[in-house]
Structure formats: structure tokens, C-alpha cells
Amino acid sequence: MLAFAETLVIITGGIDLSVGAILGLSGIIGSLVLVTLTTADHSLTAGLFAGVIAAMLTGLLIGLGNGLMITRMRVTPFIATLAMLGIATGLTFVLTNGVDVSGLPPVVATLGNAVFLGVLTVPIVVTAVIGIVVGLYLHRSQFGRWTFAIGSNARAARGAGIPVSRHLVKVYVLSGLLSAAAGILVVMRLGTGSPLEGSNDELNAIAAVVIGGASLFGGVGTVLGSVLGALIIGTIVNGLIVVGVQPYWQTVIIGVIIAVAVMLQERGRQKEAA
């Protein structure tokens, strides 16, 4: 799910580095509202809307705040994501003094874990539905168009009328939603709000992108290629856990993914430019 919304912004030509963030500040305010409302004998039903409502306004209030001061600003947006990823983060923690939020009802695990057909759950079925849906919004709309053209030459865009401002703010806010979606999503399989949960997740959803074609210069990238990308780090790191790498060696590992993709993309820039 990071990865799609990552997948947005780099087409862009941009960067988001809070999508881990808002994923976990995102999950950690929806169990909040859904605990407080169960406690106080609201229905289960107007618990779990209410906790579902407040985790996606938190994405959309946080990518609004990004996009803003990438277009209004003026801020690159590495360092406007680089600054709400510390806002986001410091938010998690004063929130819940650093200790899992429980106390949720039952029922949130057991639906986050139903298991059909042997390997389909209710987070994978989501996630591929949503991914079938930006897909198709990247591949066949006016705002995929769009996007693709404002991360190959934003001034050409701007001149062809495109409103390149206010389409970042979109995308920005779309990466947000993307994001507090995952949170719901990792807060079902948990049955608890981790407010570690999230914590360097932008590093791997950048590099699902990279591996899957997408050009960190914008103006190229696919939702499948992102896919087949994430798939191919969760293997990665599935593989290093069962060779038994420490932990702590996996975000080295991506790290250097990354550092060689870029490599090896501004290498293929430098031929072409020749």
C-alpha cells in the first residue's frame, strides 16, 4: 500500500518520506477513537467507523500539509516530508508514551486474519483492490496523464495549462490516504496500535518503487512494477530473517538497493543524454 502511494509521488519528481509516519500515527489515532468509543458503550459498529474516519482524515490533514508547503512554500519536497515524518513520528510517541494501544475488540483481529481460499485475507484482498483502483486512475485518467507529464517537465506542463500546483496537492493528499489505509490495514492483522509500526516502512516502499521501474527523475513508473517491486524486498528480507541476519542489517541492505538503482538510472540518464 506505501508503495502505491510512493509510486504517485515519485512520478512527480518528488519524494515522500513520511508515508511510514503517517501509517503509524494514522493507526495509532484510529485505535484511540475506536477504544475510547467501545469504553464509553458506543456500538461496535459506530466504534469502528469512527476509528476508521479519524485514521484516513489523519492521512488526508497530514498529505495536505505536505503538499501545501511543497506548492505553497516553496519547500523541496524531501526536506516537507522529511519535516511531517518527524512531526508524525513525534505525534505517535506523545500520544502513547511509547506503549501499544489495547484493548481493542476481538473482532478487529479476527476479521484483519480471516484466512479464505488458504492464503487470501481480508488486508491482501483490500490491498489488491485499492491497487487495481490507483492503477487504473494512474493508466487511464486525466490525473495519471497528468501526473506522468508534471514529472517529465513541470514548466512544459504548467504551459499546456495543466494546474501543476494544485495537482501535486492532490497527489500528496492521495499518498496520505494511501498511507493511513495501510495503517487501518496493519492495525487489523495486530489487533493493537504499535507505535513502532511504520518506522522506517518509506525506505522499503521507496525501494519497491526503484526495483519496479519507477525513475526517482519522475515521469516514469508503473502501479504493477511497484508491485513486483515490493514483492521482490519482502523476499529480500523474508530471506535474510531465515538465513538469521540480524534485523538491524535489513535496512542497510535496502539502503544500498537504493543507492545502486539510482546509480544505475543516472548512469542510463548520462547515455542517453550523450
Given for the second form:
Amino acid sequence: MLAFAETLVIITGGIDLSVGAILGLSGIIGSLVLVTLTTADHSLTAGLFAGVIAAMLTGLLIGLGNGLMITRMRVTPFIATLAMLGIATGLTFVLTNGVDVSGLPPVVATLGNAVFLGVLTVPIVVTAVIGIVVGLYLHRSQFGRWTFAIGSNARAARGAGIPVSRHLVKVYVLSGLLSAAAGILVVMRLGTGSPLEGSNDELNAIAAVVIGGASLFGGVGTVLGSVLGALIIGTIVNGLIVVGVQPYWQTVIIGVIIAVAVMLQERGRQKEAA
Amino acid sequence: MLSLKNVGKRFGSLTALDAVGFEVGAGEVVGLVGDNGAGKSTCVKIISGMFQPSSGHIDFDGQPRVWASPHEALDAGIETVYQDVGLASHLSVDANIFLGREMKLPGLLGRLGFLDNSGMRSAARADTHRIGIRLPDVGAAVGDLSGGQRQAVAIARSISWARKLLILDEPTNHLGVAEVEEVLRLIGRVRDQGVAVMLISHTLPHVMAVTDRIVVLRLGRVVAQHVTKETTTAQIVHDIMGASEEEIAAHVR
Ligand SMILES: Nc1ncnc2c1ncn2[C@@H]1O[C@H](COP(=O)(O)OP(=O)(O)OP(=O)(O)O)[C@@H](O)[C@H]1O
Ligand SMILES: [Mg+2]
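Rather than the form predicted alone that you just supplied, could I have the structure of the form predicted in complex with its partner chain?
After this comes the whole thing, all chains and molecules, with the earlier chain placed first.
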């Protein structure tokens, strides 16, 4: 799911380092709202509803913050979303003191882990549906066309009458919303709100997108490619665990994968320019 | 139709345009010439909404207008081929021709923003055919084309959309002899359809051949305006370079 968010942003030629932090913070805020409301004797459905809204609102606001910093204050995406990464991660720990949010109604975990048709769970189905919608929208709609055009040549896009700044804000907001949705799904899977969730996930998302064929220079990328990239990374990581490599090596390896992929891209670009 | 009055543009401490004023009438072909850095492209970008003037104003169709963005100028019927902006190289030829004005599918899907790609493809083919510009297949990515082919796409794009004014900033760069002839012929055809044209070029014979009037910019100022029929290339060269070497030396210092 985070890879979908990152795909959109990277196609514009930007980057979103805050996706993992948004996942964490929105999961925590959603959990806190849910726990507070249900212990205060509100109905369960109202609590679930409010929790989901609160989580999505968190993602929306952080994405909006990213987008406005980048377009209005002309901060580079790297720095703007790095700042948001810090803010969101910090807030997550401020709100929880580093302790899990427990006491969520059991229905959350039940919903999150119920297996049907043998392999499917709600998080898997939701992720697949969102992936298909995002993919169709990115590759078939005007919104998607403009996203590619901006990443390819932002000045040409502006010259063609595309409201570039407004569009970029929308992309970062969408990235925030998708990350928040991922946060909700993680809480459903775990049955608790953990402040540690999402840390380093931006690394996995960026790696998945880059392995999936997107260019960090913008203008190129597909949702399907990013899904394959995520599967490849998942396979590598699981394979390492199976052969007994310490899990601490995970981020090292993913970092190396990103570095190699970007090096190959830069080579390809230079060849093209020559 | 278009008239610039006292238009100035500063970039920090540099004055790129200083009290520039000239007019372009409906269906008129006006040449804008000047040495490198004279301010021609800056002037173009102010008329097309890419830049906002630091001072002065623009009248278009009798209304004072300052475009906040290229979008507004495009809406008003002004199309521009920029010297230094180019196309979206990862997108196909037809995607570039329809960029910002995409055709959508009919019905609900269209309202959701879904594109009518096959419609755009055939319309782009028909457009380029009607204009008579030779292009490679419209499905090809612009990044895979030669410089001249890209320029042809940019020109085809702006000609097919221009309603009131077509601005061409050094459109014959990268073009071969035959293509240059083609562009000059197209300028005449666009004018015959009642669309005004502003041609920016360093190649004075081209400017002399197709324009009705010529505006000369030097160091950000309009230093001369001529009716093309009543002037000579030598006169224009003289105006471009300035009356005296001292003046140039003074500016450089
Ligand atoms: N975006 C910008 N920021 C700062 N200065 C600029 C910018 N654009 C143009 N200038 C400056 O404004 C002056 C006029 O430039 P402009 O591009 O309009 O000249 P030109 O007449 O089009 O030249 P050429 O024939 O080389 O295309 C130059 O001194 C240039 O350095
Ligand atoms: Mg120029």
C-alpha cells in the first residue's frame, strides 16, 4: 500500500519520506480515538467510524502539509517530507509515550485476521482493490496523465495550462491518505496500535517502486511494477530469514538494493544522453 | 488586439524588460528581433502567462489583462511555442498535443476523469495531417524523436489550438531547410485564418519574408518598429546592434 503512495510521488519526480511515519501516526491516532470513544460508552460502530475518519484525516493533513511546503515554500520534496517524517514520528511517541495502545475492541483484530476463501483477509482484499483503483486512475485518467507530464517536464506541463502546484498538492495528499489507510490495515492485523509500526517502511516503499521500474528522476513508473517490486523485496527478505540471516540485516540489504537500482538508472540516463 | 504598455520585468537586480510597448493586430504577423539577451523570450513569457510583469500592463481584445498562469492565456486563445521549455519527453506525441486539454470518455467514466486515448490518437493524426506537418507515428514517445521532429510536434500542437494569437520563439531551431520552408508557409496559412502571429527569430531573411511589421528590442527596450515592406535587412541589423559601440560598452560595464 505504501508502495502505491510512493509510486505516485516518485512519478512526479518527487519523493515522500514520510509514508512510514504517516502509517504509524494515523494508526495511533485512529486507535486512540477508537479506545477513547468505546471506553466512554459510545457505540462500537460510532467508535470504529470515528477512528477511521481520524486516521484518514491525519494522513490528509500531513500530505497537505507536505504539498504546501513543496509548492508554496519551494522546499525540496526530500527535505519537506523528511521534516514531516520527524514531526509525525515524534508525535507518535508523544501521544503514546512509546507504549502500545491496547484495549481496542476485539472485533478489530477479528476483522483484520479473518481468513476467507483459504488465503484472503480483509487487509489483503482492501490493498488489492485500492491497488487496482490507483493503477487504473494513474494510467487511464487525466489525473494520471498530468502526474506523468509533471514528472517528465514540469515547465512544459505548466506551459500546457496544467495547474502544476495544485496537482502536486493533490498527489502528496493522496500519498498521505494511502499511507493512513495502510496504518488502519496494520492496526487491524495487530489488534493494537503500536508506535513502532511504519518505521523504516519508507525505505521498503522506495525500494519497491525503484525496483518496479520507476525513475527517481520522474516521468516513469507503473503501479503493477511497484507491486512486483514489493513482492521481490518481500521474497528476498523472507529468503534471508529462512537461511538464518539476522533480521537486522534487512534494512542494510534494502538500502543496497536502492543504491544499486539508482546507480543503474543513472548509467542508463547517461547512455541515453550520449 | 494585443497591446503591451510600459511592460517591465526585473529578475532581482537585472532589468530584462524596460517600459516595452508594442501592438499586434488581429491577423497580423509581427516579428520580434534583437540580440541574445535582448529580452525577446522574457517578453514572450509575459504575453503567454509564464511570467508576470513587474510593471506596466497588457490589453488583449480591448481588455486590460494580466495572466496569472499560462492556463489563462491559453483560454484566451494564445498559443506559444517556447524556445526553452520543450515537451514532456516520456509521453507520446498525441499525449503532448492534447496535454492539458485531454479528451475524456463519454458518460460516467469520462466524468471520473478517464481518457479517450483512441479518440485523441485519431484526432491528433487528423490534425497533423490537416496542418500538413510531417510527423512520425503519433504513438511514439517524444523522447525518441529527433530535435527537429520534436520541434514539429510543438509547432503542430500550438497551430492546431491557436485561436487568436500564435507565438513562435525561434521555431526554426533544429529544423532542416525543407522544414523551415514548411514552418514559414504555415505561418502564412495561420494568418490567412485570421490568427495573429508573433515570430521571434535571429534569421532575418525569414523575418523579412513572412512578417508585416518588425519590432526591434535592444537591452530590454523597444528601439525601433518598422513596416517590413518599408525597411531593409541592413536597417534592422543596425537597430539590433545599436547606433554606437559605446552604448553597448556602457551597458556591459
Ligand atoms: N528566469 C530568469 N531569471 C533570471 N534572469 C533571467 C531569466 N530569464 C531571462 N533572464 C535574463 O533576462 C535577460 C533577457 O533574456 P531573454 O531570454 O528574454 O533574451 P532573448 O532575447 O530571448 O535572448 P536569446 O536570443 O538568446 O534567446 C537576459 O539577461 C537573461 O539572462
Ligand atoms: Mg530567447
